[in-house]
Every structure is written in C-alpha cells, then in structure tokens.
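First, one chain by itself: the form predicted alone, in structure tokens.
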Amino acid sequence: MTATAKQFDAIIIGAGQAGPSLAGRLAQAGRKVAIVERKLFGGTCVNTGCTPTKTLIASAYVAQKARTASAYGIKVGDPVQADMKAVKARKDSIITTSRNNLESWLRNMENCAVFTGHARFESPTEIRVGEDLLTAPQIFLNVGGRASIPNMPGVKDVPFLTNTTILDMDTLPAHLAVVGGSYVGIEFAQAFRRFGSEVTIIEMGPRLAKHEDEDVSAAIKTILEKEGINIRLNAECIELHSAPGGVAVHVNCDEDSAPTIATHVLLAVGRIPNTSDLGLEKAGVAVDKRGYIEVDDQLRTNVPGIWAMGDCNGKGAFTHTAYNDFEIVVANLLENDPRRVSDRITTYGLFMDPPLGRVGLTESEVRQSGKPALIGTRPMTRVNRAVEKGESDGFMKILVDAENKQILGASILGVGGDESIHCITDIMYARAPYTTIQRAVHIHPTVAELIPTVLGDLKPLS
C-alpha cells in the first residue's frame, strides 16, 4: 500500500440514491467514510431522471388542463402556449435546490470526507481520485447508469437527444421523433406533445411498453393517440439521415415505410451501467456480459469487502430499488438483520398521464406460471373519482392465487394509479389474503376505494 494513501473505514463511489444515505448511516455509527462523486450530487434521479422529468410532466399537465379547461366550464386564453424557457427555469431551480442540499449535507457530515473526481480502482482496497489515493477495507459502488446509444445506421452523422440532453432545451421542437416506445420515451413524448410539439414515437416492437400486458399496452397507445401523438410500431431497420431542417428517420414498417422527418430526434432505447471506466479489473470485480456488476442476494460482489448498489448492479433500475439496496446493505452490516434482494417485490410506475402503477406479476406471467388464479378488472369509467375529475382513461386489473388467496400482481392504469397501487403492494408484503383489503373500508370518493370492489368480483383466469 502506498504510504501517502488516505485511510478510511469505508469508501463510497457515487452520490446517487444509495450512496449518501449509506454514508450517513456509516458515519453515524462512528465509521470514517469517504464518498466520491465525479460530477453531480444526487445521481440520475435528482439530475436527469425522476426530479426533472416529473417536473416537466407537471408543467405539461397544467398545459393540458388549460387546453381542455372549457370541458370543465372554465374559460382560458387561446391558444395555450408553453414558455419553454420558464418551464426549464422551474425545472432547473428544483434540481439545483435538491442537489445543493444533498452536497451541503455530505460536506458538513461528521466522519465523512467528500472527494470530487473520477474514481478508479488500483487494487481491491485502493481507489485513485485524481492526485488522491484512498484506501479502505470496505468499498461500496453506487455509480449508476446512462442512456444507451444504439449502433444504428446514421447515428454518428446526425444530431440527436438523450434523456439527459433533452433536459437542456429551452425551445420547443417543431417535431420530436422519439425512437423507443418504452417508459422514458412515452413520458417525454406525451410531455412535449402537451407543450405543443408534433410528436412521433417509433418503436421496433409490435407494441408500446413491451414489458406490460397487451391490454395495458393497447390502452397506453389509445391514450397517446387521442392526444395526437403519431405511433409507428414494428419499425425495423431504423436509419437516421440528415434532412432539411432536421433529421429523417427511415424505417421499415409493416404498414408504412415512409420516413419520419423531424426537427429533433430523442433516442430512448435503454440504459447501460457506468462500469467500464472504474478499473474493476484491477480489483477483480466480476461483471456480466452487459457490464452490470454481479452481486449476491445481499449485494456483495465476488470480491470480499466490495458491494454494488443501484443501477450498476442490474437488480433494479429505479430510485426506490437503489434506496432499498442501501437499506439491505445497512441491515446486514449494522443491524444484524439478514435482508435480501430476493425479498423485494417488483413494483414501479410509468408516469404518463394517467399514470400506470404496477406491482408483482403481470397477467402474462401468471398464465405462464400455470398457477390457478383469479382475476378482477374495472374500467376507470366506473370509478367515480376518475369521472368527477374528467380523467377516466384506463383500468384496474388484479390477479390472485386461487389456492392461498394471496395477491399475485396488479396493474392500475388511471388517475391515482401510481399512489393507489401501494394498497396492494403493502398487502403483498404482509403476505395477507386478498380478503384483508377486500373487507377494508376506504374513503369515498377515491380511486383506492374501488380496489375492494374489484377483489369482490374475482373470476377464474380462463
């Protein structure tokens, strides 16, 4: 070990969702901690993910409400216009406040030293950050991920946007082509359509949000098309070319092979982990073929004393799973509580409007499992709260194990779906039968009050 190395009990690389909270708990326990951040404190969620996108979506929601105000008996100016400079300024203000608060908390934390710069392994216990060499018996990786740039023809020859660079725009695209019809692409597509852009989603697969059930995908498509978004499915052989005033996206579609001519192109085709430039080979840390760090059920890598949390371990690509990774690590290290990743129930949201709340298995997965199951559904047109708000698109769907009466999974696509799904999530974690929530008395009028109603009308899954 180099004589000039600065010694710590723990080194945390990355100040995303798991890293700072872990630093706080370790420091509180009396451990001497170093946390390294190469760029922006707060990670993806604060800077390029949840916070900025949901801030934009909130602005877009207001624009849409203003545009449809007459349906509620309210008169507003016509046409409704988005001031993109003001929209961006609001978003930037919220991001900056969150980021600065986090950095200030870390820099003023007792027993915690903050280093800024790119961290790389020099050995399983040594990290180089610029001129500083840090050493510790425990190292925690929380380095996140970034947008994947597909190797499609023309991608190096034309300008394009990612989920990060589109956030820097303070002008409105005349026509935004979104390559990728999954969660990120759908959220941006709807937001910019509501701001006033013409929008086209180009998806290689046969449907949007391919990980969802077909009825959910179809409902999402209907909602987006109703707002005037163009959707091109089965778009194989996508190529990008320069065109007057923008970019031409050439596709080979079943129905229409004419190119989409857009002023701007957003590539939203997935994410990759930030693991290629950490010097993991010097520490002997194993990664899979996609670059994700391999971890066990308690988030330990193959090298003793090194853990990986958050997006870089491939165990979940969400803020809530990253934070749960922190909770699992702390429970095992400090609390003698053997928590595991495999205890986690899959849950997430698609924050279009109306939002999709998802937990557990899809209907397709239940069918594939061969479990005898029950299913209950209800359209949002039969949910008073949704009708009263004038937001009755979507439906609820709940699947139950016919033998033990435990809930297997649910999809709530509709107003409040991202919040009401937690009623089901909590019952699933409690491993309680569905009758527990079926007999609960919920507040009227709400969306969640219809969950017991759906559970009272279950039928065999044919």
Ligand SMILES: Cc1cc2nc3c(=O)[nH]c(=O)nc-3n(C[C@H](O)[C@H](O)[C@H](O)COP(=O)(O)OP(=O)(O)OC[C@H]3O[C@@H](n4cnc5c(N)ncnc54)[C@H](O)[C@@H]3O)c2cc1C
Contents of the next structure:
Amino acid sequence: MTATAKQFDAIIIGAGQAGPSLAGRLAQAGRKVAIVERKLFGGTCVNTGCTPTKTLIASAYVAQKARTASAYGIKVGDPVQADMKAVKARKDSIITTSRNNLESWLRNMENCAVFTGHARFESPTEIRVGEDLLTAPQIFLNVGGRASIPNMPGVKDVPFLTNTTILDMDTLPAHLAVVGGSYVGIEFAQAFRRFGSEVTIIEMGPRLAKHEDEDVSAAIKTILEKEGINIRLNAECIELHSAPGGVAVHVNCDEDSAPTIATHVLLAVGRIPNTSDLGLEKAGVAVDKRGYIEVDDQLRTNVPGIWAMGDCNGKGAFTHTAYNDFEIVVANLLENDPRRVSDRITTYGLFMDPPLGRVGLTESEVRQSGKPALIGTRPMTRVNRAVEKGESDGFMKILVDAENKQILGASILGVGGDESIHCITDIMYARAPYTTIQRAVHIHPTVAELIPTVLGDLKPLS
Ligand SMILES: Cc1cc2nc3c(=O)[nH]c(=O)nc-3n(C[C@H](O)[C@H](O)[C@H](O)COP(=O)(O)OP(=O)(O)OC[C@H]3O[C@@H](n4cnc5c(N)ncnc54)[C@H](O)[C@@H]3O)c2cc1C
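Please give the other form, namely the form predicted together with the ligand, since only the form predicted alone has been shown so far.
Entire complex below, previous chain first.
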C-alpha cells in the first residue's frame, strides 16, 4: 500500500442508483466512506435515462391530448406544435434539480468524502482518482453502463444520436429513424412522433419488444402505427450512408430496395457495462464475456471485499433493480438479513402510452416451463376507466399456477398498466394464492378493479 493513500472504511465507485444510498447507510452506521463520480451525479437514470425520457414522454402526452382534444369536446388551437426549446428546458430543469439535490446531499453528509474523477483500481484495496489514491477494505462498484454502438456498416461515416445526445436537441428532427425496436427505441419513437417528427423504427428482429409475448408485441406495433410511426421489421442488413439532408438507412439485404432517408438517426440497440476502463485486472475481479462483473447471489465479486451493484453486474437493467442491489448489500452487511438477488421477481415498465407493466413470467415462458397453468385476459375496451378516459388500447393478461394457485406473471398493456401491475407484484411477493385478490375490494372506476374480474375468468392454458 502506498504511504500517501487516503484511508476509508468503504469506497463506492459511481453515484448512480445504488452508490449514493449505500453511502448514506454506511455513513449513518459510522463508517468512513468515499464516493467517486466521474461525470453526473445520479448517473444514467437521472441524467440520460428514466427522468429525462419520462419528462419528454409527459410533454408528448400533452401534445397528443391537445391533438385529440376535439374528441373530448375541447377546442384547442390548430395545429398543435411542440416548442422543443421549452420541452428541453422543462426536462433540464427537472433533471438538474434532481442531480443537484443528490450531489449536495452527498457533499453535506457526515462521514462521507466525495471525489470527482475517473476511478481505477491499483490493487484490490486501492483506487486511483486523478492525483488521489484511496484505500479501503471494502469497495463497491456501481459504474453502470452506456449505449452500445453497433458495428454496422456505415456507422463510422454518418452522424448519429444516442439516448444521451438526443436529449441535447432543442429542435425537432424532420424525420427520425430509430434503429432498435426495444424499450428505449419505442419510448423515444413515440415521443418524437407526438412532437411532430416523421418517425421510422428499424428493427432487425421480426417484432418489436422481442422479450414480450407475441400478442403484446403485436399490440404495441398497432398502437404505434395508429399514430403514424413507420415500422420496418426483419431489417437484417442495416447500413448507413450519407444522403443529401441526412442519412440513408438501408434496411433490406436486397440492394435495390429503397432506403429510409432520415434527417436524424437514433441508435437504440442495447447497453454495455462501464467496466473496461476500471482497472479490474489489477484487482483480479472477474467479468463475463460481455464485460459484466460476475457476482454471487449477495452481489459479492470473486475478490473478497469487492461488491458490484446495478447495471454493471448484469443481474438487472433498471433503477429499481440497482436500488434493490443496494438493499441486498445493506441487509447482508449491516442488518444480518440474508437477502438475495434470487428473491427478486422480474418486473419493469415500458413507458410508451399506454404503458406496459410487466411482472414475473410471460405466457411464452410459462408454456416453455411446462407447468399446468391458467390464463385470464381482458381487452382494455372492457375496462370502464379506460373507455371513460378515451384510452382503451391494449389488454391485460394474467397467468396462474394451476396447482398452487399462485400468480406466475402478468402483462398489463393499457392506461395505468405501470401502476396497476403492482397489485399483482405484491401478491406474488406474499406468495398468496390469486384468490386473495378476488376477495379484495378495489376502487371503482379504476383499471385495477378489473384484476379480480380477470382472475374470476381463468381458463386452462391450452
Ligand atoms: C433511455 C433510458 C431510459 C431508461 N428508463 C428507465 C426507466 O424508466 N425505469 C428504469 O427502472 N430504468 C430505466 N432505465 C435504466 C436505468 O437508467 C438504469 O438501469 C440505472 O440508471 C442503473 O443504475 P446504476 O446505478 O447501475 O448505473 P448508472 O445510473 O449508469 O450510474 C453509474 C455511475 O457511475 C459513474 N461511473 C462509471 N464509471 C466510473 C468510474 N470509473 N469512476 C467514477 N465514476 C464512474 C457514471 O458516471 C454514472 O454516474 C433507462 C435507461 C435508459 C438508457
């Protein structure tokens, strides 16, 4: 160990969705903590992920409501236009407040020292941040990830946007081509279409949101197409070329087919972990072949005294999974509570409008498992609240274990789906049978009040 090293009980690398909360708990427990952030406090979620996208989606929702106002008997000016400078200013104000609050909370925290700069291991107990050398017996990695740039032909020759750079735009793209038809791509595509851009989603696979059931993917496609979004599936030979006024995106392998000419291209084809420049080899920390840090069920790496939380461990790709990683580490270290990642039930939202709320297994996963199961479905056209709101696209689907009556999974694609899914999530954590929900009295008129009805109409999964 170097003589000049600054001594701590714990070093946390990354002020994303797990690190700051862990700093708070360790500092509160009297540990001397260092937290290192190389860029923006709050990480992806606050600065370039959840918060800015949901802020844009909220503006886009207002635009859409204004556009369809006459159907509600309301008159608004025509045409509806997005003032992208104001849209961006609203987004910037919300994320800046969140980021600044987090940074000042950390900087004012007793027992916590904040370092800004890129952190790298020098040994299993030493971290270099610029001129500073820090040492601690416990090191927690919360370094997150970034957009993956695919190695597709032409990508080096044309300008493109990522989830980070598109957020800097304060003008409206005339035609936005979104390469990648998964969660991030779908959310941006719908928002920009509602702002007034022509939008084309280009997806290599045969359907959008490929991790969902086919009926969910099909319903998402119908909803987006109804709003005028062009969708090119099975785009197996994507190539980018400069074109007058923008970028030509070749979609088909057939060389004669006409390319999509876009003014802007957003690449939304997945994420990679920020682990290649951490000096992990100096600490001997193992990563898998995609660069994710390998951890056990309690988030310990292969090196004693080093943990990895959040997106960088590949066990989750959401803010709630990163935060749950923090809870698991704290429970094991400070509370003598052996919480585990494997206790977690998969759950997430796709925040298009209407949103998709998901929990547990999909229908296709239940079928693959071979478990005897029951299924209940209901279109949102038969949910009063959705009809009253004029937002009746989508459907709900719930799968139940036919033997023990526990819920296996659910998809709610529809207004309020991101909230009402939690009725099901909670009962799954309680390991209670679905009949418990049937006896609960839900508020009328809500989307959640139909969940007992769906459960009352279960049929064997054929
Ligand atoms: C467009 C988009 C929308 C999303 N929407 C949602 C959503 O609605 N809901 C949801 O749950 N999730 C969403 N996510 C995912 C969510 O943002 C991430 O899962 C979450 O931010 C992961 O948190 P984390 O703490 O693991 O990493 P991050 O938030 O990425 O934080 C990691 C931090 O570590 C810092 N860092 C990295 N390397 C170093 C280093 N060597 N030294 C010092 N600091 C370092 C980074 O600067 C960063 O601040 C979205 C993601 C994207 C891209």
